[in-house]
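Just one chain follows, in the form predicted alone, and it is written as structure tokens.
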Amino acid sequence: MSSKLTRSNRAGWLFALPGFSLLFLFIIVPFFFAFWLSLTNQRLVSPNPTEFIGLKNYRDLLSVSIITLEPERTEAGEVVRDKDGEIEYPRVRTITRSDEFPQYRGMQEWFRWQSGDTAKVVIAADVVFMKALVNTLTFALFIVPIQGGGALLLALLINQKLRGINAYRTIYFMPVVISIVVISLLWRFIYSGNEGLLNNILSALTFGAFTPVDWLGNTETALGSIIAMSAWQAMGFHMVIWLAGLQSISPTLYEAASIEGASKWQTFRYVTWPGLRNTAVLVLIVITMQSFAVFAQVDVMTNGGPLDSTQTLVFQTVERGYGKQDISGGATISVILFLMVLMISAVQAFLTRERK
């Protein structure tokens, strides 16, 4: 018997040889030589050597300070105005630059708030990155609700026995199979300030009363703009996941509920949503990574404009690594979002995990 059991897990180890091979060529080893290039002042063509500077890359990164300015007086210690009333401040740049404070050196300012008559202002080593994490953040948190709940939604409605349901599968489909980077040029014409798609129908419908609005040239709507393309753009994608889960729920149960009165929403909540609840972990640990990997629908249709305002950590670190050839820089940035999204996952896991 345990001669036939050891024949058995090897004959198993032996069939997921390829498949964890495979796992280490291409993700274990390129992260380790991503993590070591991190470490170095590597560029993709110089004629330096490249040198070891430890953890230099991540504070430079990472490297952020919160200053506090006194308000500009007079010399009868009355506070300085402009023309619109506002208090004058001291600029930035007179700590940032000064050798009194060295810590600051080379900072620039991200935000910054009031308090009272002084200004709390947060400064950055880099304030590009750090727009672009709380941007990919701010995708993350929006797409995984918006899409999620979408591709719900549709699985339920087209999980019926109707005439013609196949051809709706493949309309909602469609999007998924289509070239990310067409589709992403179709959106800038329907987002076009002049004569896009979205301003005509919703002039039409106000009878031209809107103003068109500049969708991916403006710095309040674009990363919004993208936002919407992708939540329509994977959706049919998670629909599938989402239509498997309710086609391995078994019938029995919805008869079970009927015979017991249960409404819609209750058949929902009691049968439906407990059936998907391995489907809900999957489809949430997807649609996060995915988030977290953005970047042609910002490389093609805003660049990571306007003002920086669609910057993504993946569109910095290829920008970094072969636009820039600082190579050191977007493998630093790849090292950061490898670890945001392990620990994410993680945490998601642990939250959904079954309880007994």
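Each form is matched to the other, and the largest set of C-alpha atoms that superpose within 1.5 Å is called the rigid core. Numbering follows the first chain given and starts at 1. Keep in mind that what you see is a predicted model, and the values were worked out from it rather than measured. First, how it differs from the form predicted together with its partner chain.
Residue displacement note: V347 has its CA displaced by under 2 Å between these two forms (rigid core superposed). Once the rigid core is overlaid between these two forms, F338 does not reach a Cα shift of 2 Å, moving by less than that.
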Contents of the next structure:
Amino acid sequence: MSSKLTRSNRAGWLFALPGFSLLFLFIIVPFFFAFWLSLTNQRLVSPNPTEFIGLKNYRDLLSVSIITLEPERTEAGEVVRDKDGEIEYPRVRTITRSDEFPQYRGMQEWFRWQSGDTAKVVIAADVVFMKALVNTLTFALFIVPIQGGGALLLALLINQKLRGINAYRTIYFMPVVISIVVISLLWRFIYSGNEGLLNNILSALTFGAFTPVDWLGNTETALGSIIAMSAWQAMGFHMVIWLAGLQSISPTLYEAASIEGASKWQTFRYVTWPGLRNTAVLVLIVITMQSFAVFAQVDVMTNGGPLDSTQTLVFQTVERGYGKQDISGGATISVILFLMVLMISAVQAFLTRERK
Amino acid sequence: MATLRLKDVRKSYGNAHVIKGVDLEIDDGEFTVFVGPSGCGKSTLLRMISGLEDITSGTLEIDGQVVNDLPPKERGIAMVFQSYAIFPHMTVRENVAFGLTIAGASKAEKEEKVAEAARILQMEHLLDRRPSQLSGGQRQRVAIGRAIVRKPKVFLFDEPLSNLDAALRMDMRMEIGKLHEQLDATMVYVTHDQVEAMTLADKIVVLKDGLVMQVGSPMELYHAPANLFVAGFLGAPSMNFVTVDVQSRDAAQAQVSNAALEPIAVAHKGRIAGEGKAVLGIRPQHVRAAQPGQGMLHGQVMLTERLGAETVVDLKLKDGSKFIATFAEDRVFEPGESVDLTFDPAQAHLFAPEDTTSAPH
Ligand SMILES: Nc1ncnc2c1ncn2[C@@H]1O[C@H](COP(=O)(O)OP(=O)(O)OP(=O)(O)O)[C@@H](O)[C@H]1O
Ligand SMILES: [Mg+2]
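Coords for the form predicted together with its partner chain, given the form predicted alone:
Below is the entire complex, every chain and molecule, led by the chain shown above.
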């Protein structure tokens, strides 16, 4: 079969060649190259030869441990407290730097909680990576329902036969065609702490009672702000996908439902939503994949800050691979990201499969 | 169980007048069929009864109550669509129970009514299948099942059989007939299949361009068409029309003839004014071959179709018009052969030329 393909389609293959070789060079080769790089200590520019180091890059990123800190005690065995009454613990670095615990060497505190008198401290080999991982998951967790649900609502609104509905369609779709970099720059002004649009609107609405917030400069609000803006930006794209799904539902099904006396909600539940099943799976998986790849917004709006509160996996990949010239570290993150997205999509596809 | 009454019902889409004033009464338990050429407004009229289309003017009464502004669910109707319109993601059971689910019926009630509908339609073995696993006929059965579980006052069918193949259509036609006897419900049925109309209907409504051309029982329409359109629309092959000259006219009959037709007297039923031209309608089945040189109609054979049980002959009459005759026997005619035909003038119909007026009803 393949021999026939190559023989009789020589011209076809020739035409496909330029496109195919570009794809091969810039997608397929780097894909496998990343796997290889993640197993070496390659730097972007380096006089030293590349060494194969196995899974060390993965250990350096993923190692996490919990250590238990006993409170400091007086000779009499009393728990030592500071002047606010908080229990005092030995410093984490007494453990991570001690020769007694070579397995914790170089790790840093990520977060801690208290249980009884003792403190449990989670230490990670790479705290920034861990923060990026958690932020990315948080981002996806919020974006998927907000963006998917919002897009569905817009699509339902826009699917009506109203005068001038095309104007609305255009307006909602506009953010999708504008470059994300431009949008991020605009939203930096909107979120700005002193004279930002959002602060102005909020204080106008509350007659000045609202104290301005530096939305992107605050660890509490920075990630949320990026999530809100990102959800809005790509909503139009998914709206169009939902719309296509909506329009593929036969109008007679709606007529049948109305003859049977279905209310608006029942019509949605029994006709529209089941008819959108395949669309829903597509939207779900596409939004998930896109949200794991969040980069431009972070790069333009916060650069991962403040205090790493908006670090994301792709941002870390780029920062390490190119910023710090640690191309093998960057490759390792991208491989981890790839496996994560693959797994999540597979689980989603499995959970939403057609049950017979 | 319901009566339906339409009074001067009209429908326009902007400047397009689709239904131009329909008056109609449908009795309780009656099987009424709307027929007419494509685009005449059959579906539109049915959808106006269902409430899927609103009524531009006029009134629609169900059981004496004006329902113009009621939504479909409050009219007590059920509808079966040409494209089945069953829900693809639901099992047959869920589809049939849909109306009950919507109304919030209990599980036990649903079970019972679905079982009854399935028994009536003989589809107990299909209840757990999905629509994709059904044939066209079975799907239409599901749609009918969904219609009957709610015990509606009026059933509406919009060409329910036209997506089925010929053999299945015949089966389903008989089943719908049986269903009507069993349920004894008021049914309105749209079709453009004459056979469906003739076999199922208690009352046929012939529509053309948004107007009722004639209302009556199938045999009334067949034997006493009120106008040229109805005469030509019902019956296959359709009625022959011969343009004739009116020689004289008395209260009941007119003396007519032309180059191919010997003078005969035909009842005119007040449809022609006086002397001048008229159209004589003769069904192909109502002519017999006469002895050569005798008979009332003279022509020449153009083409013969021998079907075994009958023979269909295309003739060219002496006045140049075309004429089709069917003989209930296998008989050989040679092309070019002269043929003389005879018929019973009581079975012929006389119309004014180009008449389209609807019959009084
Ligand atoms: N939404 C609409 N806007 C304008 N004209 C319409 C609309 N719907 C139907 N019509 C017109 O109304 C007329 C009647 O349509 P309808 O569907 O009732 O025909 P029908 O008798 O059912 O024909 P068929 O046998 O082909 O189903 C047609 O001429 C059609 O073009
Ligand atoms: Mg129709």
